[in-house]
Every structure is written in C-alpha cells, then in structure tokens.
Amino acid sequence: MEIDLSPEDFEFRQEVRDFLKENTAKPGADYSQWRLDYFKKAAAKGGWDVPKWPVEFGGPGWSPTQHYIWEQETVTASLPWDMPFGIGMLAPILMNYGSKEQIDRFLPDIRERNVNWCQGYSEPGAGSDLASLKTKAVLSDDGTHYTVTGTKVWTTMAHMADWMFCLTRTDDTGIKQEGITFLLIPMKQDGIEVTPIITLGGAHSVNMVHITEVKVPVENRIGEEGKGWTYAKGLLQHERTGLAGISRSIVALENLKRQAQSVPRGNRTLMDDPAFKSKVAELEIDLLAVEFTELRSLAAAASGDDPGPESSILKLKGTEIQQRIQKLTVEAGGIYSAAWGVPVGHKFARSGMQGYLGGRANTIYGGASEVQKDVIAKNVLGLKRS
C-alpha cells in the first residue's frame, strides 16, 4: 500500500532513512555499547528513542504518517534489540495511572533501557479468561506491604527481566474483575523462582514463575486497589496493537514472494503456479486490509486517543496473517521444510518450519483470538450476550 505523502514527508523519510543508515552495527563492533550510542542519538533526535511516547514525556509527537513511515523504514533496519514491556507496555500505564513519584522513579530507567520487565498477567487457571486470576496479594495490618503468592506462566524474558508488572487478586467477594490489583514486583529476590518453559520451536522466551510470599510495599500499586481490570485493559490495547506486527508481516510477503520465484515448477517457478499463486493474491489482499485498519489506529492515537477495541481486529487478523505466511513458507520449501535446521534444500526452507512453529503461539498470547473476537462482537458490532 502507499500512502500519499506530502514534500514534508519525503523529508521525514529520507531524514530516517539516513539516520538509521549511519547508526547501522557495523561488523565487529561491540554490540552493546553500538545499542547504547544507538538509544543515545536517538533520543538526541527529539524522542525518536521512544516513538509512541507522547511529547509531554518526551516523544517525537510524529503525525500519523510519521509513525507510518517510521514503522515501514525500522522493519527491515539494523535496530537493537528492544524488550517491548516496558517501553511499549507499562510506560503508557505509569503515563495515565501512576503517581509522580513513580513516574519520577521508572520512566526514566525504562527510557535508558536500564532495567527490563516483564509482564505478570496469565497464569496455569487464567488465560484467556485473565479475570479469573488467584496469585493472591494481601495487604499488611499496617498497610506498608502486600504479601504476595501465586504463580504466573507464559511469562516472556521473567528469565531476564529485572521487574515485573502482575495482576493479583485483593478481593474475591465480588465481581472477579473488580478485585483485580495492579502491582510493581522486583524479580530478583526471595520467594520468586523461573522456571524455563520451551516451546515448539525449540525457543526459551517464555517461562512458568513461582511466587511465594513476596513482600510488595504499597508505594510500588499502580492506581486505586481493585482497579487493576481497568488499568490492565488500556494496557492489552497497546499490547495487541504492537503483536499484529504488519510492517513485518509486508516485509515477510514479499521475501515468501522471492523465495517462491526460486522454487521450480516444471519449465517455470512456484509463483507461476495458479493454486500458491492465487494463495498469496488473497493474503496479500487481507494484509492490504488489516493495514488500513492500522492506519486509522494511528490516526486516533495522533488525536490523543487511547488504542480503542479496533486494536482486537489488529491483533486477530495481524496474527493470523502471520501464520498464513509462515504456512506458505512452509509449503514453498516442500520436503526441506521437514529438515529444519539441516544444510539441504533451499535455503529458506532451514528457517521455515522453526517459524511456522514457533507461530503457533501468535494467535494465543496477548489474549486468544477468541478472546479478540468476543471484544469484537461486543465492542465494535455492538451485539449483546443472549
């Protein structure tokens, strides 16, 4: 898809596109101090270091466009690495929930990329229906501290993560999301073990984490006790924006789109074939779609609205797209694709079934795509349970 851009854009772009070239790693340098000076220059740029954060605390305060081309120049640049719970996820909720003091006391760290987290949320009993949460916190006699006890699982980089942001149950009386609090938890203590969990591709980013009567002082409560739910809401938004990874997703189709042109089929190649070919005209049309649907995202976001229920389409049909892809993949490298891993066949077709596994999970975290279609049905068609 393009967009029309004005002459102010094209400067913007190609101003992007030089930075990111002079700040690309260069062979052999030392990873992490090019990852420091890359943050450093950055943020020298006016908060291209934190994109999505507001001017008031220190964002670019890019238009809608902005944001656009800077998503379609980044996806395929030399950027470091970057954990998105706390720049991406808990930054926006100390933004609109937490006091200045801890505002004054994490923004900064997660800013400097000084700490990581991450994010406390589903457990072995509460996936998809999060509201059904146990890990139980409860408050002191005095009202300095919170004991803390339960277990979370699905927990991305707890084994990396210096802090993590978890929802827990400080009341079970009433309407389960309504005893729901939200709590800053430092991982490095007693009482709080990771235990690593591999999943189908042969990855360790997610893990199982035991917490057992970990003291939280009250002053690291985001917001109001019991009002967690509310807060964990705005927070998933952000979240199933970011996972719907579109950028990536046009990126990767028009790589599938090489790679198949290299596969043979007869006297022509696989993208001759009319079955894969009419395959990728249909996701290629899906994809063009979900796009749309992110552009008007953006557009609210610029007008200062929060990411809204259309943030569940994004996450839904993004997710999906992705798996689409990697499925394709796998079809285009044919028998190869069973030796993942192994130097034979084409070469794209080693990485392919790694991806296709690892996918799975795409259409699971940050909420089931079930989930996403019942925020759906309720939030933008408007139907009422029967």
Second form
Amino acid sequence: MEIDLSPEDFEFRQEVRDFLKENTAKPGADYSQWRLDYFKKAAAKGGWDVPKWPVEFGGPGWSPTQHYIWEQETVTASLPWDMPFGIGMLAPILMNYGSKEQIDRFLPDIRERNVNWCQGYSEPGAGSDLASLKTKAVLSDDGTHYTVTGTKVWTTMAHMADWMFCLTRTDDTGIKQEGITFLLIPMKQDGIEVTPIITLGGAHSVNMVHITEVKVPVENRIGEEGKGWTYAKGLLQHERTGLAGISRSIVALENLKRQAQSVPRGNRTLMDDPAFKSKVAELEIDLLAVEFTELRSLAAAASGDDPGPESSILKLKGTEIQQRIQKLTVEAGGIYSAAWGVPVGHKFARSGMQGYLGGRANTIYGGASEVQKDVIAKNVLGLKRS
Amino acid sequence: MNFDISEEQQLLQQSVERFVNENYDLATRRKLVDSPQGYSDDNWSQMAELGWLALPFDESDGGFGGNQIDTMLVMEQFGRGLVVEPYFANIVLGGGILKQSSNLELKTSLLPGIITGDVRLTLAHAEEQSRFDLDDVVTTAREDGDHYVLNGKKSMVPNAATATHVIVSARTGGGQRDKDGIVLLLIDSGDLDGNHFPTVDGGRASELSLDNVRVPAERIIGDFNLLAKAAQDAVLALSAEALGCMEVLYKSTVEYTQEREQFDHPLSDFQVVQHRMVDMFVEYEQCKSLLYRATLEAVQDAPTAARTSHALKHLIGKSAGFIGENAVQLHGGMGMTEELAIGHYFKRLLVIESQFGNTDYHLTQFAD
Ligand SMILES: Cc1cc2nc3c(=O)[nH]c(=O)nc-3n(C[C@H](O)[C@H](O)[C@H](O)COP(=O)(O)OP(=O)(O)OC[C@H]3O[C@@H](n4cnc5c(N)ncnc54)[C@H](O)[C@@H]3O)c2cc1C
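With the form predicted alone already on screen, would you show the form predicted together with the partner chain?
Below, the chain from earlier opens the complete complex, with every other chain and molecule after it.
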C-alpha cells in the first residue's frame, strides 16, 4: 500500500496542468469551435479525450493514480461541455458487444463529439424495474429491420440528441430479462416525438419520447436479439461509477466553505457557527473515506476487473454526499435561498436552490438508492428475500 | 385535558377547508402563480367576506376576536391548499403587530381597511447582514423634528409589491445588535423603492431600499418587543401551514406507492418503503403535537411559550426536510416534475424553512 505520488506521477501532473492551461477557452472564442478543438488536442496527447477507454480503442492506458490525478486536475478546470451518454455509456457496450462494422461506424463520431446520444431505457411503466419495459420491436419477415413502437420517459437530452441507444422488447413469452434487444435509433426522423418534461429546478433536461412505427435496420442491433439486458446491465455499472462525482463534491465542499465565509453571522461568519461547521466537517470526513473507496475501485478496474457491485457503494454514498452539500448550500443562503431566478443577497443563493432541487434526482436516476441497497444486499452480502 | 376545538372553530376550519377544496386545484393555483400579481383579488375579497381578514382582531375593533388557535386552523388549511393570497404577510404579520400596538390612533385608522382587504400590510425586518436575528438592524431612523428619516435596505419582504403599507424595523440608536433603539414604523409603499420578484414556492418577495424616507413620528407602531412577539406568532402560523403541507405530502406518498407497481408489486409492498412512510407519519404527528403545545402555551401566555416556539420551528424544519425529500424520493422521476403537486408542497416547505429562522437557528435559541 502506498499513496505518495512517484516522481513520474508528479511529472504527469505537471503535464496535465500545462495542457489544461494551454487549452482553456480564450475570451471571446467561439465556444463550439473551441470545444471540438479541445477534444482534438486532447486526442493528440494520446487518448486524453477518452481517458477511460481501453488502450486498444485509443485510451491512454493510465494507472489508477494517473486517473486520480486527471480527475483532481480537471474538476476545477473549465473543460468543454461533455455528455456521458456516448463516451461513457454506449462506447463500452460497443467495444464489448458491437460488431467490427458498428465499432468503425459509431465509435469515431462518439470520440470526436460529433454526435449526441441519449439513453432510452426508462418507460412510464418501467423505472426501477427496468426489465419490465414494453417498447415493442418487431422483426420484419425478410429479417432486414425492426419496427419499433413505444414510449420512453425521463430521457435526458433527447431534445438535443442525434441518436438514442434503446432497450426494446422483442419477446414477451419468457422471463422479462430475456427478450430485450438493444437497438440504436436515429432521433431526427418521422415517428419520433420528443416532449419536454420540466423538473423542480425549472429546467428542461428530461423528455418523454414517443416512438411510433419507426423502422430500424438490423445493422443497428447490438449483439444478439434478446440479449440486450445482459449488455445493458454491464453498462449500468459503468453509469453508476460515473455518477458518484467524488472529485466534484470535494470542489463543491470547498466552494461551500468559501460561500459560508461570506455570510455574516453576528460578529463573525457562518463558517464560525458551530452547528454549521460540524456539518461541513462531517461531510469532509465522509469525503476523505469515499475518495479512497473510489481509488480502491479504480485500482480494481486497472487490474482488469469490471466495476462490480462495489460501484453501488460509490453511487449510494456519492449521491448522498452531493445532496448534503446542496442542502447546506441552501442553508447557507439563508433567507435569500427562497428567491427564485433573481440575484438577490448572497451571490450563490440563486444557484444553490436550483442545485438542491435538481439534485434530488441524484438518488433516483441510475438506480434509486433503495434499489442500490438491494443490489448490495443481494450481490455483496449474499442475502435473499422471500 | 381537552384537545377539541370549539364549535365556532370547527365552522371556521370547515369553511377554510371548503374554500381550499373549491378554489385550489393545482391548475388554478398555477395560473395564479404565473399571473403578474401572484394571487387572486377575487379570493382575497372572498376571504374578507368570510371574515378571515378580521380573525385575529378584537371584537371592539370590528374583529372576530380570534387567537393563535384560530390562526392555526386557517394556516393549516392554507398549507393543505398551498394558498398564495398574502394572508400571512397581511393578517398574521402586519395585523398581528398592529393589533398589539399601543398607537391607538394608527390602529383605529387602519383596521377597518385591513378587515375589508383594502389596506394591505407587510413586515420588512430582515437585512443582508442580519440572517435570522431580528435585533441585527442597521437601517437607521434619524429623528428630524416631528419626523424620522429612514435609510437602509430590507430583504425578502413578503408580498411587498401588493402591500399598501410596509412596517419597517429601523434603528434610532444603540449598536447593530442592540434590542434597544429599534422601532417599528409604518411606511406608505409608494415611498419605497422595490425590486419585486417571485420566490421558489410561487410566492412574491421584494428587496426594498429606503433612501431618506421621511415618516411622521406618529407612524411609530412599537418597539423591539412587539417585533419579537410578532415573530413568535409568525412561527406558530408558518408551522401550522407547514403541517398542512406535510400532511398532504405523507398522505399522497402513501397513496402513490400503493398505486405504482414495480417488480410486480405495489411499491408499498417493500418493507423499506413502508418503514420510511411510517417515519414520515411519525414525524408529522410529532410536529402536530408540538404545534398544539406551542400554540396553547402562546394563547395562555405561558412563560415557556417563547422557548416552545423555538422547539416547534426546529422540529418543523427537520421534519419538513425529511418528509419533503422522501416524498420526492418515493415518487421517483414523477416526484421531480413540476406537473405533480408534491414538488410544490416541497418547495413551500423550503421557503418556510427560510422564514423567521431555520432549523439550526431555533435549536440554538432553544438551547441558549
Ligand atoms: C433527472 C432524471 C434524469 C433521467 N435520465 C434518464 C435517461 O437519460 N435515460 C433513462 O432511460 N432514464 C432516465 N431517468 C430515469 C431513471 O432511471 C428512473 O427515474 C429511475 O430508474 C427510477 O424509476 P421511476 O422514476 O419509475 O421510479 P419508480 O421505479 O416508480 O420508484 C419510485 C421510488 O420507489 C422506491 N423504490 C423503487 N423500487 C424499490 C424497491 N425495490 N425497494 C424499495 N424502494 C423502491 C425508490 O425510492 C424510487 O425512487 C432519469 C430520471 C431523472 C429523475
């Protein structure tokens, strides 16, 4: 066991810092151009645009320590906007289960961020119990295409997506985990209707997607028909690991401390208030631990193991910590946290409330916390339920 | 021992309940919230006609002679319906202060208008540095002959845009956190510069600037003690409202989890869900008990009344957080939507947490 950085690690960290410094957006620069340029430059460094991808697909092959350094350094840098759906969720599925043709067709665009993906899993009747999904895909008699009809819901960024990776039902005769088929569907076509859903923070990021008799060529099926559940399950673990956001929480907690220092409380500041201070300290302690839980899981992944059920611990704890930070931010905002959409009083109060409300979803999506606990009970503790 | 309310109070409760049931479905409320004013003049007139605006005032002043129990009954129903009319700002805060003022002239000139709904008051006590401390006041009131000249800024003033008058706390002397030297003055809204905006629960609030505002000395309503007393009644009223919100939240969650099926079972079949909802229910009942206790102590003017009101707002804050967050959680994605009512109750509870001292503030006050 060793936690000190080696001289090589220090060198790597410097290299990361230099890279990030050179590639921050110049004031006035065109954002989307800069974004694409950034990923090109990162690619030229040898896979820095896809840090988590395996070497054979162009990833950098970093050690766990290097991943950790990258996380730490990038979380405070203003990197271009990036969605996890293509890079973090679909790509690993393609690499593991896609055909050579599919990999060649889809991976480059995902990597270059030319194409936006959305995740079409949940349905009105299939949330926590995802396997009960009903969106129907019927194979044509000549075996060339599926006709897909159904409704997906909570689809993040569907309104900006070019493609959806979608779980469909091709067979409803057996147990429900069987008969699920993984299809890739273009979004910009007749038969796809995207309706916004406004969430508590007032934001539009999720949607309802109605799919009506959309024809999907069999070339867009990942792996075998009826095996989609197996493919998706592995991917859910990837999603969950990504959702813990530990480094982001570390930064958020530091911000919170600064914010609380700007709030007067009697002669001093809110950060001197014993009750507030101990809540911040409790968070810090949890973060010290969970940061190492993440490192342990990174190390396991580096030794070639899939992120296993341990990733549920990270999701569970990580999202709980996010929510506690968000709640304390609202608390720090005091009376001003009640103001909506206007900057009054403490500067951070406005986004504080938005963050708190939006953040309530963190323990719901990617597997609700209660369901994560079921996974741990069953897969880690080996418990059965009647 | 008797926790029954009087027949009169029952009638009051039923009439507010009926009003809420008839006027406050979510779609109608949404329209009110989205309107420029943020509430309905018709509803306000109806409240006047039903005598609710006269509720706390003495019968000799043309009022209904109600006490904190009556206000509790009204506010609890308002919580159940998420009522947006400015009853709290106007009747509980403004009316509450005026009712106890020794400035009889001011009282007699204003009360009739309050009771008809034409005079609308609010209270401006908070300032940027004050957080929840009522005695932390830097707004100044400088004596100038038979006038006071006011300078300063007031924050998060509820419903100021529709108020005809604002009661402002200001300092005639003493240090920033001295209770002595604080006065309450009645100011015409027209004399104030306001930045008006919505609150996260669909209500309205304002930042107000006082820039050399001249107020005649006979507009002094009272001192710090009156403000503190009003704040204590405000805590009772807001807690009653919060209780109404919590009731809806826990009950809709119990209902929803019985209807929503996942894994071939209603969600309510899962033991962890059952226990969570039992916890929500227990918290709600505990809040109700403490609300009754604090309200009765206030009515009796018990020496412990102030301390119990701190206990109440603390418990309400803690439980509201727990119940609100878990109502959203157990509704899953649906709980996150603007479309469902529960998010709106949750947001109202969050605003109540920010009004007249949050959970931590009242714990400290209670412990000190
Ligand atoms: C902001 C947001 C973004 C999302 N983005 C996407 C997306 O891009 N693509 C996509 O496919 N989906 C997305 N989702 C959907 C998300 O995955 C589901 O909301 C989640 O799986 C829960 O399903 P549900 O909402 O139907 O809740 P339900 O399954 O109805 O569950 C409701 C609640 O019941 C409890 N519960 C459920 N099952 C159990 C159990 N077995 N034991 C105990 N308690 C239980 C939990 O508290 C849960 O929160 C998103 C959701 C949100 C809120």
